[in-house]
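Presented as structure tokens, the chain that follows is alone, the form predicted on its own.
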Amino acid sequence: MEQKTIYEFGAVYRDTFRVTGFYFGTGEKTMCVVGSMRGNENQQMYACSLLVKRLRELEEKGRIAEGKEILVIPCVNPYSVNVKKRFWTIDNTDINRMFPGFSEGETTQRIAGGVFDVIKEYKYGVQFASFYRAGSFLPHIRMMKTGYENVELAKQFGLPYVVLHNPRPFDTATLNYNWQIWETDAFSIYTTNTERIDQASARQAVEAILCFLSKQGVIRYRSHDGYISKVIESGDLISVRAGAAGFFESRVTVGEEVVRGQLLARIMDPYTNEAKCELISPVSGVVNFLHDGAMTYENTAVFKIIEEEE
């Protein structure tokens, strides 16, 4: 393992800003894994730390194939992590909306550009991603539909679902999208949480990456094949929205199978604790996303359900 600073700049009142990468093996730029890009992505950084540990152990045992290089970047935004702020500390911009970056632009554009210059030539790219809405996920692979996506390759991670997503205008400035445009096979892995660490979910994600690398002949690793992944479109997920604002009391968990007509949650009045509305499942299926905040606003999507096939 070799630890390198892949991008840095000086600061007037703080320590130098550094993005650190961990290199395993040498030769062809085979896989790059990126963790936290936002200050609250603790789970994503934790999953990368587990991956660094596992790859170091494999390298020490000589189990990384000759001529293959793997790069892991646990955190792209350490400043925001240090002050517990989701976006860039000065202007609240999102690094993952700045790719492919611009070396003469604003700070977050420069960071994105400096990092992308290092990682854009890797054959495979994986990002431990988080959703813009707070909540818990059923672990899955997500891919942008750019015309370059490789669904069969995504199945080789062995996670339960592969979700295909039609990019919206702002998605064109994300890492996943630009990796694909630069001809990297790019995948986003969603684990259960963002701010809270879920060790089991993080280990599942790391095993999925090791399983993928084993199938590509990059490492020698005895892994389980995992799930036979089901491919779904993000637009086919059924949203259940809160009918009122108030305390959110869920009656189900992520990954739970529900049936049409089942009670999913109640929204409670924050002053009187009377039920303001009940949320009923419109379909039978599996809970893919669950709002995990104490309160919710009216019309907020608090569940996303993968509908069961007839």
The other form holds:
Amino acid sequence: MEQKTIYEFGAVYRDTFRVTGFYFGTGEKTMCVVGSMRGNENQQMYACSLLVKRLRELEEKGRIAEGKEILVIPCVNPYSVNVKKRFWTIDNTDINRMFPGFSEGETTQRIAGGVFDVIKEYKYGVQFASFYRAGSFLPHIRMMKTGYENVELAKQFGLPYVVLHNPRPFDTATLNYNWQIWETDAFSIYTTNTERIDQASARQAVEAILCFLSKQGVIRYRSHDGYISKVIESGDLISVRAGAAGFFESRVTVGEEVVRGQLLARIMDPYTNEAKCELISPVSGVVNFLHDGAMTYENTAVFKIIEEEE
Amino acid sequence: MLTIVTKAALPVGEELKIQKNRLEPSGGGGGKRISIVTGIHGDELEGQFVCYELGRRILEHPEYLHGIVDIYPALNPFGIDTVTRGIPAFDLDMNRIFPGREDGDMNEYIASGIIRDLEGSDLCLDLHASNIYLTEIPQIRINELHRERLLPLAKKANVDFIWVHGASTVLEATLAYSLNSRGVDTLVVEMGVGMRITKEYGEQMTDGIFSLMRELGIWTGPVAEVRKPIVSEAADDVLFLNAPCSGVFIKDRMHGVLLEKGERLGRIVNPLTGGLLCEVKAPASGWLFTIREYPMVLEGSLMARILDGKRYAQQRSR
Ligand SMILES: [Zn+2]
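Alternate state requested, the form predicted together with the partner chain (shown: the form predicted on its own):
After this comes the whole thing, all chains and molecules, with the earlier chain placed first.
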């Protein structure tokens, strides 16, 4: 393992801003894994730290194939993590809306550009990503339909689901999109949480990456076969929206199988504790996303359900 | 007449309401419609004075009004209440969610309600104040896709500068893009600085709105003569200056001045050591239309935008 600073700049009242990379093996730039880019992505960084540990053990045992290099960047944005601010410290911009970056541009464009220069030539790119709204996910691989996406490859992670979605306007400035444009096979892995750490899903994600690397012949590793991934379009996920604003009391957990007509949650009046509405599952399937928070606004998509085929 | 454009129930004993004030001739009677919107970014307050001043002047001379003036002073009331650019609780830039969705979450629903209400306007002005970091000369920014329709209108708006910029997919979710692509001519104004009101800019812009209203036949009273703006249409006309190092910026020059090549616009200093970290100099001669206002800078922070000196001189001599 070799630890390197891959991007840095100085500041007057804070320590130097540094992005640190961990290299395993040498040779062809084979896989790059990126962890947290936002200040609240603790789980994403945690998963990377587990991966660093596992790869280090594998490298020490000589299990990384000759001529293959793996780079892990647990955190692209230590400044925001250390002050518990989600986006960039001074101007609240999001590094994951700045790719491919610009070395002559604004600070976050420079960070994105500096990092992207290092990571754009890898064959495979994995980002531990988080959703813009607080909630728990069933671990899955998410891919943008850019025309370059390789769904068969995504299945080799052996996670239960591969979710495909059409790019929205802002997606063109994300790491995943730009990786694909630069001909990296890019995958976003969503694990259960963001701010809180969920060890089981972090381990599952690390296992998925090792399983993938082993199938590509990059490491020698006896992995579980994993799941046979089911490919779904994000448009096919069934959203259940809060019919009212108030206390959100869920009756199910993420990953749980539910049946049509089942009570998913109640929204309670915050003054009187009367039920303002009941959320009923419109289909039978698996809860893929669950809103996280004591309260909900009206019409927030508080559940997403993967419908089971009849 | 005050109306609620769209609203949503909040969790605890409150409703989020987007309000507007419609000013029209007492007998009604049709005429064209202009809509003035501001406050999408909650920390940009320059438009507050414009909305007030516009309403005040119309109420002073209602006899000159022959059309509809709709004033929407706060599209993001939570942002304004919390001194936040975006929508608090969602950490979302409201100007990246248009046209919204009727069946979407609260913000998407509100956005779609705003679009629905603005549709049918003959002209819309979306007033911004740059941000808290930069001060801007009063200017209108036009997406090149809508140049033909908007440039002639923008020239009558009494701004100092019109900047026709390239299209970008990221901008497709703005209010202006959504309205322009639905056939509602919408001009985006940037002026002054965040969190402050620059009264002379507010007056200048209000004069511009009356000029546009007269053009549309909405206003028959006297209007001030509008200034002739500098127009930039070429991508390489505008020079961006970014901080070469982190520190505290001490500004020397005001926005709106002409700079010689090599002239200093400010310094970046280190108060801890008393040292000069670097001098920020104009890389070419030109017109300083944007300058850094917020003193703390990190390497890369935008310091200034300068319009090419030759382009400026060409247009000023005409
Ligand atoms: Zn703005």
